[in-house]
Amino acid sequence: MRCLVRSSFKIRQLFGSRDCSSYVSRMRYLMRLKEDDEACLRALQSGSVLLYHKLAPLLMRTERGMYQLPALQATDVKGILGKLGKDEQLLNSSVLIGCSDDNVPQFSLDVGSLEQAAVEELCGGVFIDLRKAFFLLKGPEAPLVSKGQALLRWHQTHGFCSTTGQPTQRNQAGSQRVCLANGATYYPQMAPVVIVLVSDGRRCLLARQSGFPRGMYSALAGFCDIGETVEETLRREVAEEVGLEVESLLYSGSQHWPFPQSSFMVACHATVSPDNGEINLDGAELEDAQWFGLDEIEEALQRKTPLRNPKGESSVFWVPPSYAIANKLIQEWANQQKKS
């Protein structure tokens, strides 16, 4: 049996020219926010506001039909909460996420106990659920955007302690949670999932599950079991989904991913031999399983959005979308494959 790990991860660079001193100076100042309340406190006063209702992210609709997230200052926060009638010391409950380029925090905070459409007006902007938000944005915006309801979610739901069951507090920066009778630390976590194109070489095997929007299909992903690596993941996915035997793995990148909750997407690329890839599917999980060659690969790569038929509903093959890195994934493949 042929090795199932090659040489796995990649070296690559991965900031290009960035001015690391910068960048150092920047990680630094958010660690001493998070280490510091009043700080953190301090830095809320000037700092962006990412709105939420309900964990839904609030997006402004530009002149060119495009969306964006709303430069919301805090002064703009409270102003908002002043004219609902609403004490401005809701926005202390903000949850630091980052720091811009120019050194500015940045927060998010939920809205969700004032009303949705009189917020909307005041703001000149639209709550939109996240999953429809992610199509909407571009560049870094999708990432901060989930980042800061991942974050948010995770208070919502760890309000109490697991060995007590007395409540826990936040520090200023919500980068944890303190039992106040045990003493116990907690902090958001990640559930971490392996995502793996799996090619026979001439070939790349993709999938769908029933929820999937129609005609859309993926790279195979599942969760990672306690105790597992990612390697013994991966192979153990593939046997459980399709039935096929991976030979090898190359280890391609990560994504933090909010489906279902706070996901971390490890992507990889795998092969099995060609003399054994029938697929042999699990229905439990997926729907259906197949072989693409190239040709389907690149068409459906350069379909910005699925065609659709008089019912609205997809009537052609499609791929994820470009902000997602099962995308990335299946990109890489096929350019690999022009090279060969």
Ligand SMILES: NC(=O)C1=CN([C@@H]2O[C@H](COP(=O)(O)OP(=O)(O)OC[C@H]3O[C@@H](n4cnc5c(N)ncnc54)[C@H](OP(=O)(O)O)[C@@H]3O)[C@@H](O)[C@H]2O)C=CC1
Given for the second form:
Amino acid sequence: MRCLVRSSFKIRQLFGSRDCSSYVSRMRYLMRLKEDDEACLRALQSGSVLLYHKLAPLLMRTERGMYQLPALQATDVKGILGKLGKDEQLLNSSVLIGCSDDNVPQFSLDVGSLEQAAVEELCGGVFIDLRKAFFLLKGPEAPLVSKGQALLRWHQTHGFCSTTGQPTQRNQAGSQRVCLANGATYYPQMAPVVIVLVSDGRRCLLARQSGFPRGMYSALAGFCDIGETVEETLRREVAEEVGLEVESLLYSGSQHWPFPQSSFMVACHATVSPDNGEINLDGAELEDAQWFGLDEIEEALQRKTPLRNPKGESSVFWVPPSYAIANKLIQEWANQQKKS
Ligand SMILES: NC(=O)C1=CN([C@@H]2O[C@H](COP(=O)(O)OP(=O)(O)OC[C@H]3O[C@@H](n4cnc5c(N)ncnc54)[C@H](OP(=O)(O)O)[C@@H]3O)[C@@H](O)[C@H]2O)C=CC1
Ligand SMILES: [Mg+2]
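Can you now output the form predicted in complex with the named molecule? The one shown was the form predicted alone.
Every chain and every other molecule in the complex is listed next, the one we just looked at coming first.
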């Protein structure tokens, strides 16, 4: 199997033309906050905070009917806690998730112990399930809110050491947890997944699991087995799920995917020989898999909201929305086909 790497790949293209020195200083600053609990606690006092209620992020509706993340400062959160008669110390359970371009440290905090409606009223926002919130947010807000939720979820589910069974204790930034009984350190984790758009040069292959929304087809995806390379996972998953042998692959990009739990999606294109393109479906994993031509794909990409029948289900073929990396793969394939 050949592994193709783009020869004109430039790091600069990935990150745009941002001032490199300010990027470096932001990253060094974040690094220090992860290592120094007191510095992190001080940073929190002047930081911005994303609020979640039982892992559902707080969103605000703008005058134009769009949604955005409310710009809450630590002092606003203290004010809310004060008004609800709660201890300000709850703010200190915030976790560090980043630093804005204008150098404001960003935190996320779950206020699931407070009454949801009361917090919503005080903030003028609404807590929305992340799957829906992901659709509603635009630009860098969607990955930020997903990162904030992923880190909070990890802390909520990793409170105990898997060796001693004793409680673990987090550092102030929330970048690790330590077992005080044996000193074991635990770091937040993502499960690596390969997502691949298979092409035979003329058509691309999309599949659906029975749990997908009706009519939606996506690229093939699968979790990496322990010890596997991306190339090995890709080749195995395509063989397992649709019975095809991959000949070459090309890396496209990656994405953190919060559903159902944190996955690290590595997206690739792959080709199979048009002479060996007969699909042999693994019915346990997939409900259906089909080859699609450029016309059908272009139509599906343009279909912003799939048509729905009276039961509210889509009756046409559609593909994942633009925030999913599957959409990017499909878009790239269509652009490539148009050029050739
Ligand atoms: N961002 C995007 O564009 C897209 C993202 N995805 C995501 O990719 C991920 C993987 O795709 P999928 O086809 O389901 O994967 P797989 O084809 O690997 O099949 C999933 C099954 O693998 C088993 N499994 C093995 N390792 C893990 C693990 N670490 N976590 C969970 N299950 C594991 C589970 O089996 P069992 O339940 O029997 O234990 C699970 O049902 C999903 O989380 C999906 O949401 C998928 C398509 C598009
Ligand atoms: Mg799969």
